[in-house]
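Take a look at this single chain, the form predicted alone, given in structure tokens.
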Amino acid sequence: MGGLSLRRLRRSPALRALAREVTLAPDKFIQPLFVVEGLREREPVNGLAGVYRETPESLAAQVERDLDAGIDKFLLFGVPRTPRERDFDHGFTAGQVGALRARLGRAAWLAVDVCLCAHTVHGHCGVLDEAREHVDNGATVAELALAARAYAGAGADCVAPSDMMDGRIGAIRAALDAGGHEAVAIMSYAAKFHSGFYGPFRTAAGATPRGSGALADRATYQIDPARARDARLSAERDAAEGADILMVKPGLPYLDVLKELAASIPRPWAVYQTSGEQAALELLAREGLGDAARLQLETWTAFQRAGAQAIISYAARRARALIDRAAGG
């Protein structure tokens, strides 16, 4: 029979192999770390096999082990023993950066979180106003602009501010400027949505909303699901204000979202595969109903196909090892 033929070029591994268009590889991707202050012992997360929060001492250990494992770029999540209301300390934080560097030279790269979720008495990304009564966007960004200098005072090559204010990138990149710090880059959680997929990270950096009306939740300063139109005004601002590399948060909810994004704003581009994503996968492998390997790796593999150059991945440091299983090696 003539005519064209798509399942040739599928009928052998090899084939497949030539036939790619998107081929996974460890130094793409990055992996989530939570280190706490006052913590005697690592604790597991839930629902993230083979993720913990870690004592300071725990995680130079495991970053050193992440290494070993092929994988060398970190995201890292500070939690300080006492939440505030404002004037935050980012000491902890800022010694944890410090420390790893001086343990591990330039052998990792290493980006630091930048909000204060984890540091609120109340769990928002900010400071309130002195009604209690909504986050305050001016008073935010000024924290922010604070923490981020003193991360990269401390040896980040990277701050990623994830709380969603207006101008913070401006501010960050200004403060950044002013510091000394020109080569620190910035990666942007320009579209960060709210979203239900992000329980067990909220339970390892303590950074679950409290408070009632606005303040129930994010809605009034994440991007709402149902406006996409939003995530391209934040990116295209984040962009002229300075940041580095962009980012989608969530996802496989926002496939269609990175794509377009990533095919019209030329800056590299990061996806990151929240708490959520990662639990229900785990789930679905521990109840039999999917292949572990395989959903992570077809989930990764739609990540890079919709454009992303960055993956942040919870089981970032078993990329490696799948990669290579899948290949044979």
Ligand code: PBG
Second form
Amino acid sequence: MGGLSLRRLRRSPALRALAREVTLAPDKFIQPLFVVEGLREREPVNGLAGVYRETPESLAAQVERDLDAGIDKFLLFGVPRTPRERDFDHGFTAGQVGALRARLGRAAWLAVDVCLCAHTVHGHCGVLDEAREHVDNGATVAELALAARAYAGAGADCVAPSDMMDGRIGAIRAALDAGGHEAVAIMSYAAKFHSGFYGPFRTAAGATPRGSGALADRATYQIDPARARDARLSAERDAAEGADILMVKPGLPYLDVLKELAASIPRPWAVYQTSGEQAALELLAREGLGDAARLQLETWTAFQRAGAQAIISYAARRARALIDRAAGG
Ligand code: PBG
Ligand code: ZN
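So the form predicted alone is up there; where is the form predicted in complex with the named molecule?
Every chain and every other molecule in the complex is listed next, the one we just looked at coming first.
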């Protein structure tokens, strides 16, 4: 019989492996970490298997286990003890960066989240204006630049602003350069949407926005899911201001954005498989409605297929085991 046979190439594992366009590798993954000031014992994060709010004592041991598991890239979220209105203290997170660096040298590549939502009394990503009605862009950007400089000074390889203020990348780049940190990279949450898939993170980081009117949620600073063109404008602007790596977040609901932007903006693209996305996969598996390993690998394959060079995932520390098992079986 003539005609196109698609099934001939699917007959054997060998042919399927040869035909594959996407191959996952552990060195493409970044593992998020939470460290909480004053916490006595580490606490599991509800909805995310194997993810903890670490204590300053437990953090390094977890990173060492991750290195043993073949993951050497991390995104650190520091959670200070005392929430404030302004005049934030970036010393706790900077201290954690320094401690990891002292213990591990350059064995771990360390990106540090730059935002204020884990620091503020109201859980918003920035400082409020005098009337306490809006997040003040200028005051927030100035504070973010201070945070970035503190983390770079403590030894971060990369800073990752997740706040979505206007002009933050340029301000952070200028502050890093002025501090002699030309080698420190910026990974911008450029295409970060106002999403419902951030739930478990907000409990883990103590970063739930509280307020009314413009402060009811993060809609005044994060991208509207129905305005994908803002993601392009944001990404082009952040690249022009000096972002080294650009990010789409969340992942699965925004594969169209990832595919289009990664194809047209020639920067490394990361995708953030957010806490809500991860929890959804784990709930499916727990209810017996799907296989955890397959669900995980399929989503990661989709990210790479859509054009991501790097994947931030709460399950990164299981990546090597999952990839090896799939290849072997
Ligand atoms: C806040 C921040 C969020 C995430 C990273 N930094 C969520 C938010 O905007 O509330 C998302 C992480 C996740 O859900 O995994 N600046
Ligand atoms: Zn924030």
